[in-house]
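Take a look at this single chain in C-alpha cells; it is the form predicted alone.
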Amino acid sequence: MIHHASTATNIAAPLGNEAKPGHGFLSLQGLSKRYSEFVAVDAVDLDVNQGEFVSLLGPSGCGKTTTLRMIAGLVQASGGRIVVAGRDLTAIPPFRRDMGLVFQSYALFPHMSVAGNIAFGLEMRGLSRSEISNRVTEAIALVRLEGRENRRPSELSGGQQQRVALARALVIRPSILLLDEPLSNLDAKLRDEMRTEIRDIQRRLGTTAIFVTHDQDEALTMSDRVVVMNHGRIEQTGTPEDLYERPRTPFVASFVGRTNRFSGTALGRSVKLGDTLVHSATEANGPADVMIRPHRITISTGSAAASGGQNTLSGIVRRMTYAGNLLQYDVLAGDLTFQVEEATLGSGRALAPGTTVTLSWSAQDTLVFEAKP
C-alpha cells in the first residue's frame, strides 16, 4: 500500500488500571455477525481503555450499529468474544452486562414522568427508595433538568428528552455507556450543544463510552479515538488527528473530511494527473489515487511561483458558493476541476466565476494511495 508519509501509531495509552497490557477494558476479539450469506460484521478486533470515548464511524450498513448492539447483548454474535475487565460477556444476557444504552429514538416511557423514567432501571435492580431518590436527584442535576422532574416526555423539547435518556442510562452507574446515534434527531444547533454536554459528562464521570455515528464532525470533536468502519470491517483506528492528517486508505481520506480525488500515476515524489504534474511527500510508483483537501489549497489572483515543494497551478473559477463560514469554489485548472474552500473574513471578498486564479498547496498535503484494481 502507498500511504501518506509520517503515519503514526494509532494506539492510545492505557487510561485505567483494569486494562491489561495489550488488552482493553473492553476487548472485541474476532467479533462477527452473519445473516445467512450476508456478513454484517467481519472479525472485528478492538481494544477500548477504561474511561475512553471511542466512536464507531461509517456509512449506513457498515456494521457499526450491529457492533454496538452485540456489545449490548441485543444482537447475538455469530463468532468472536466480547470481554469486559477480563470477563467474557459474549453469552451473558443484556440485563447482566452492566451497560447503559442511549437509543437514537430516546425510547422514553410516555406515561412516566422525567423522574419515573430515570428511576426505572434502579427499581428493576431492587434498590431502596432512598437510594433511588438520591440517585435520581443527582442524575437530574447532572443533565440540568431541575424543576422538570414531574413532566412527561411529551412536554419536553427534543434536547430535554435526550437528556432524560442520557440520565436514565447513567443513573445505574454502568461500566460502559453505549450511545446509538443519539443526536441524529436534533437540529444542528442543539446537536452542537449536546455534543459538548455528553462529552463533558462522560469526562467528569470517567465512564467508558462507545458512540455510534455517521457524522464525521461528531466523531472528530467528541472522541479520544475513532474507529472507521466499512463493509463490516475496520478500515482504520486512531485519534481524530491521525485519521484526518494520516489516513491509511482512500476510503478513510474521503469519508473523514472533504477531498478532491483524482486518478493518476505516481513517479517517485511526483504524480502525473492527466496533463498535470503535482508533487507529494510520498515516495511511490505506479497507478495511484490522489487526494487533496479543499481547505488546504490557497486560492489567489496573483501568480505565485512554486517554492519549497509547493504545487502551483493556474485556473479559472467556474462556480462560487457562499456557505456562511466558507467560500467554496470550483476551479478548472488544465483538465482538472478542483474544489477549494477558504474562510469568509467579513471583507466581502469573493472571486466571481470567470476570474483567473492561482492554486497552491504543500506537497505534504498531496495524499497518495496505491490504486486498487
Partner chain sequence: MTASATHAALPEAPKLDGRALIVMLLLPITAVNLIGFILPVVNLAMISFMEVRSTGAMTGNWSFAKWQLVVTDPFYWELLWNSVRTSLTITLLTLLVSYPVALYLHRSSGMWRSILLVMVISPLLLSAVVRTYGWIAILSDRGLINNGLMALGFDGPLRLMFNLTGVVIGLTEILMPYMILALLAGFGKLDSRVEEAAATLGASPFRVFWRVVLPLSLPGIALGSLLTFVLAVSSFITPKLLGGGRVFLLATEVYDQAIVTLDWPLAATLSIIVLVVFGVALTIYSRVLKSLG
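With the form predicted alone done, generate the form predicted in complex with its partner chain in the same format.
Shown below: the chain alone.
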C-alpha cells in the first residue's frame, strides 16, 4: 500500500530516491547476456523510478550498450528479467516495448525528411494525420529545428541530426527514453549545450531516461543516479555525490574523478604508505589501496605546523602544469609523488619546480580500500 502511494506521486517527489529492489518503474532483475563463453552482462540488478535520469557509466566494453539494447529488446537476454510498470517485457519484441532509443550513430532514416523521421513512430501507432502533424510540429519546436522540417538527414550538422534523433524518440512519448552515448560525436562546446538541453527536455516531459556514457563528467552532471559498470557487473549505484565522495570500490574511486593512488598497509584509522603514515576516517586493516583526490590536497609554502588539515606532509614541487582553470603540480613528498590540483585565482601564484611546500588534507579525504585477497 505504502509503496503504491509513493509511486503515484513519484513524478512530483524529489528525484534521486532509490526505488525498492524489484519495485522500480523499470526493474532489471539478474539481467545477463552471454556470447558463447564470454559474459558481456553479468546479473545486473537495477531499479529506476519514474521520471528518473539514470546513467550507465563504465569503460569501453563493460556492457553498457548491451544492457541498453536488452532493455530495448534488440538483444535477447540470456538470463534475468526486464520489468516495466509491473509488466514483464523480457520476451516482448522491440516494436511492442514502447521505448525511445537514441543511437550513438543516430540511425536516422536517410530517405525521409526531418519531419518524416519524427512522424515515423506516430504513423506506426496509427495516429490521425492532424494529430501527427501537431505532435511533429511540437517536437520540432522542442529541439529547436524549426524551418528544417523538409531537410534530409544528410543535409544536417551532427548536432542537428542528434536533435532529430532525440525528437524522433521523444515524440512517441515512450515509457522509457534510452540514450546510447548520444553526445560522443559532437564537439566539446556543443556537447555541453546538448547536455543541458537533453536534461531540460527530460525534466519538462517527466520522461524516465537511461543514459549510457563512458564520460564521467557527463554522468555526474546530468544524472539523478549513476550506475558504474565494469566487466559486465555493477560496481556501485548511487547519486553523483555518493560515487564521488563515498566510492565503494577502488575501481569507482579511480574511474569517477581523478585520484592519487597508492598501495600500503592499513592500521585502523591510519595507513602506512612506505615510510609515510597518513590518517583516514575509516577503519581498515591489512594491505590496502589508498586514494586521495588531487584537488582535495591543499598546497602551501608555509611550514607543516601552520596547516589546518589532519594530514600534513612536506615535499618539493617537481612539475607544474598550467591548465587554464587549474594548476597541476607533481609534488615529491618522501618517496611518494602526489598530484595536486589548485584552482587558478587569477592572482598569478604559481609555484616553480624546486619550491619546498606543505601538502595537507583532511583525514576523511583519504579513501582506504582493503585489498581483496
